[in-house]
Each structure stands twice: as C-alpha cells, then as structure tokens.
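Listed next as structure tokens is one chain, alone, in the form predicted alone.
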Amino acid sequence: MRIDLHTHSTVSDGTQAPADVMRAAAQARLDVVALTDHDSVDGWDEARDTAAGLGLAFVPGIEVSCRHQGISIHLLSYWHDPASDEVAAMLGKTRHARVDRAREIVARVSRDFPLTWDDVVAAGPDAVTLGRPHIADAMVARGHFATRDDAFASVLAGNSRYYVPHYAPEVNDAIRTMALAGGVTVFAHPGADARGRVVPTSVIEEMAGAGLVGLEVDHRDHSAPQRERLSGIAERLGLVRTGASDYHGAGKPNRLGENTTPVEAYRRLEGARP
C-alpha cells in the first residue's frame, strides 16, 4: 500500500485543483492520499468526491502555520472536525494575518520591481489565502525570476529586506486545539534546515507532551543524517514516523509518492483518533 500524507492544491499554494491532485495521485499509483492545504480545509469535499470515484482512500488534512520562540513550525493535522469553533477561530486569525503580510510584502517589493496586488491575485485565483508563493508566481509571470524557488532565494527569503513577519499560533496551543477537535497531529519536515532555523529536540519533546502524534521523517528536505536523528527522536518519544511528498504540482519539484508512510505507521495514526 502506497500512502502519501502531505499534498497541496490551488486552495493554498499548489498549482492543481483538489480534484486534479487526486487524479495525479491515482496516476502515481497511490492508495491513500491526504490533502493538507495551508490553513484551509476548503478543498476537502472536492478531493474526497474525486478520490472516491478513483478508488483512493482520502485523508482530510491541513498544514497549520505555527511558531515557537520565533521559529516557524508547520503542523499537519488529520481527521479533525472542520466545524470546530476553536479551529475556525485559530485559522481565521492566521489567514487574515497572512493576507495583511502579503500586501505589505508586495508594497515593499513594488518599490523596486513592477508588481501589483492584482498580479498576485491573478497568480492564485483559487487560493483561500494569498501568500509568498503567490507573490513568487506573480514575479515569475512578470519576468523578474525564472522560477518560484529563485524568487524565494532572493526577494522572498527570510533575511530579505522585503521580508515581513506574521502572526501564527504557538505550536503547543495549536496541537491542543486540533486534538480537541479530533485531529491527529504530525510535525511537518522538522529537520528542513535549508528553509531556515529548526527547533531543537527539546521543543519536539514539549510538542510530544502537548499531544503531538508523529514526526514527518522521510521528506526530500531531510538529509540522511537528519532522517537518522529524527528517527531516533521518534522512537524515543513514541511518535509515529511518517513520510510524504509535500507535493505542490508544478510549484515545486516534489513528486507524489517520492516519500511514503508505511502501512503500520498509518494504522498507528488511525488508532490515535479519539
């Protein structure tokens, strides 16, 4: 059984509609696939209906943008109740902050590069929340950069003079909020140090104490030593070791099923549901 528990659609920063992500998953010969758009569940219904018609097992998920002591943390949550008032309030505050931040980045960038907010909207017409990936796509469309990655390595980098911080919930609060709504949480790409600072092991221990269920160990942004380190942490803390593609369609080179979650690990995640 081939299981990929981390994918994105046009609801956030992917380049394919939720239904097309499911079709691509079927073509990649996946058996189980999760849709985990950033801070939104708006693609669930479309993805679920399409997956059912393709014989795929669909896992409803989300990737929540969090922080701990100034370090960005991405938290995957599966099977939570999307109607939870607490979850809706947390995600709504995050989405509003992300849009305000994106507008400010565009204002700063436009002083040096021809770029408008309308360009960004055009780059993500189906996105629930516009963010840096859509700004990158708009800059590519304008001819300022060749690829999204090139824009992130320059103008949109965390140390760029155009960078703007934004609100994100404290990760342990987010873990508890998702758990109360029936969610099973996994720390996404915890060792991806090329993206910026990563939290030390002590923070993962705190997250486990708050109710974290798993670590996404097998990810293209993790080196072999990182995978070994994270595997040891997962085993010591009793966390489920997962793997996934972090698929974004044409937005990133990640390919569906390039990393997968073993069946035994998936069963443990299912067993952690309240």
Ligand code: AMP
The other form holds:
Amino acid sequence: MRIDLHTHSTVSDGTQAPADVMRAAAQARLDVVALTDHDSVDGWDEARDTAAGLGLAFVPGIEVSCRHQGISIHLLSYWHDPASDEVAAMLGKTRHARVDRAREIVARVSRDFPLTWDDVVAAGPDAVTLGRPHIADAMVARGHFATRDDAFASVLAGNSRYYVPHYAPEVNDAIRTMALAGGVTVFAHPGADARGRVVPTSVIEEMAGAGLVGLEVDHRDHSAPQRERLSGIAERLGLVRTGASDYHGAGKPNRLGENTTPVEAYRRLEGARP
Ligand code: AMP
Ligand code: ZN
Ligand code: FE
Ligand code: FE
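Let me have the form predicted together with ligand AMP next, following on from the form predicted alone.
And the full complex, kicking off with our chain again.
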C-alpha cells in the first residue's frame, strides 16, 4: 500500500487541477491519496469523482494556515465535515486576509518591479486560496525571476522587506474546531526550519493536549536528525507518525509518493475519527 496524505492543486498553490493530481497519483502507483489544499476544500468533489474512476482511495483533507505566538504553523486535517459553519467561518476569514495581504505584498513589490494585481490573478485563475506562490508565478511570467524558487529566495522570503504576514487562527483553537467537525489533525512539516521559525517541543505537547492526532515526520524538509527527534516526540506523546510528499505539481520539486505513510499509521488515523 502506497499512501500519500499531503498534496496541492490549483485550488490553492499547486499547478494541476484536482482531477489531474488524482491522475498523477494513479500514475505514481499510489493506492491512497489525500488532497490538502491550503485553507479550502473546493477541490474535494472533483478529486473524489476522478479518484473513484481510477480505483484510487481518496482522503478529503486540508492544510489549515495557523499561528502560535507569531510562528506560522500548518495543520493538516482529514475527513472533517466541509459544511461545518465553524470551519467555514475560520477558513473564510483566512482566505479573505490572504487576499488583503497579497495585495499589500504586490503594492510593496511594485515599487521596485513592474507587477500588477492583475498579473497575480492571471497567475492563479482557479485559486480559491491565494498565496505567495501566485505572486512568484506572476513575477516569473513578467521575467523578473526564472522560477518560483528564485522568487522565494529573494523578494518573497519571510525576512524580505516586501513580506507581509496574514491573519491565521491560533493553532490550538484550529485543532479543536477541526476535531469538533469530525476532523483528524496532523501537524504538517513541524521541523521545516529552512523556511522560517518552527515551534519548540512544548508547543507540540500543547497541541497534543488540544487533540492533535499525528505528526508529519517524513517530509523532504526534515533532515535525518530532525526525523529522529520528531519520531521520538511522536512516540512519547502517542501521536501517529505520518509521511507525505507535499506535492505542488510543477510548483515545487516534491514528487508524489517520495514520502509515504505506513498502512498501520493510516489505520490509526482512521481509527481516531471522532
Ligand atoms: P503563503 O502561504 O502565501 O505564505 O506561501 C507559502 C507557500 O509557499 C507554502 O505552501 C509553500 O508550499 C510555498 N513555498 C514556500 N517556499 C517555496 C519555494 N521556495 N518554492 C515554491 N514554493 C514555496
Ligand atoms: Zn503550498
Ligand atoms: Fe505547508
Ligand atoms: Fe503543503
């Protein structure tokens, strides 16, 4: 069984439509795949329909933008009720804030580089959730950078003078909100320190207390020592150790199935559904 529980489509910052992500997953010989777009579930229906036709088991998921004491945290949730008013309100607030924030980043960048808001909209025509990757793509289209990665290494970096943060819910509130809606939560790439600050172990303990179910230990942004440390924490706190690709199509080098979740771990996630 090959199980990949973290992928993105054009609903957020992936480069393939949800149906195409499912086709790519079948081609990568996955048996189980989750679609986990940032802050939106709009890809679920299309992905579910396509996966069914391919004999692929589809897991409905999301990657919720969260914060804790100023540090950005990504929280994966699986199987929650997409119609929950509390979940919809939380995500709607974040998506709205992301648009205001993207406009502000574009305003700052456009003082130094020719770039308009229309360029960004054109870079993510299907995006329900806008992010820095769309601004990166717009700058690539304008010829300012060769790749998304180059844009992120420069003007879009978290420590750049063009950077603007956006509202995101407190992570322990988000864990409880998702759990009340039937979701099973996993802390995404908890040790990915190359892209920004990460939280100390004490915060993972708090999250476990709030109902967190798993830790995404096996992810390309984690070194071997980080995986060792995180798997020790997972074991001690009774959290499920997961692994996934964080596939973004052509937007990132991450390939489907490059990290996977063992079937026993997957069964534990299923068993944690409230
Ligand atoms: P945002 O949520 O708008 O702050 O943008 C962060 C998103 O950008 C994350 O989902 C990452 O997957 C993506 N990202 C971060 N760094 C890079 C990079 N170097 N190249 C491509 N995508 C990136
Ligand atoms: Zn992303
Ligand atoms: Fe993430
Ligand atoms: Fe992701």
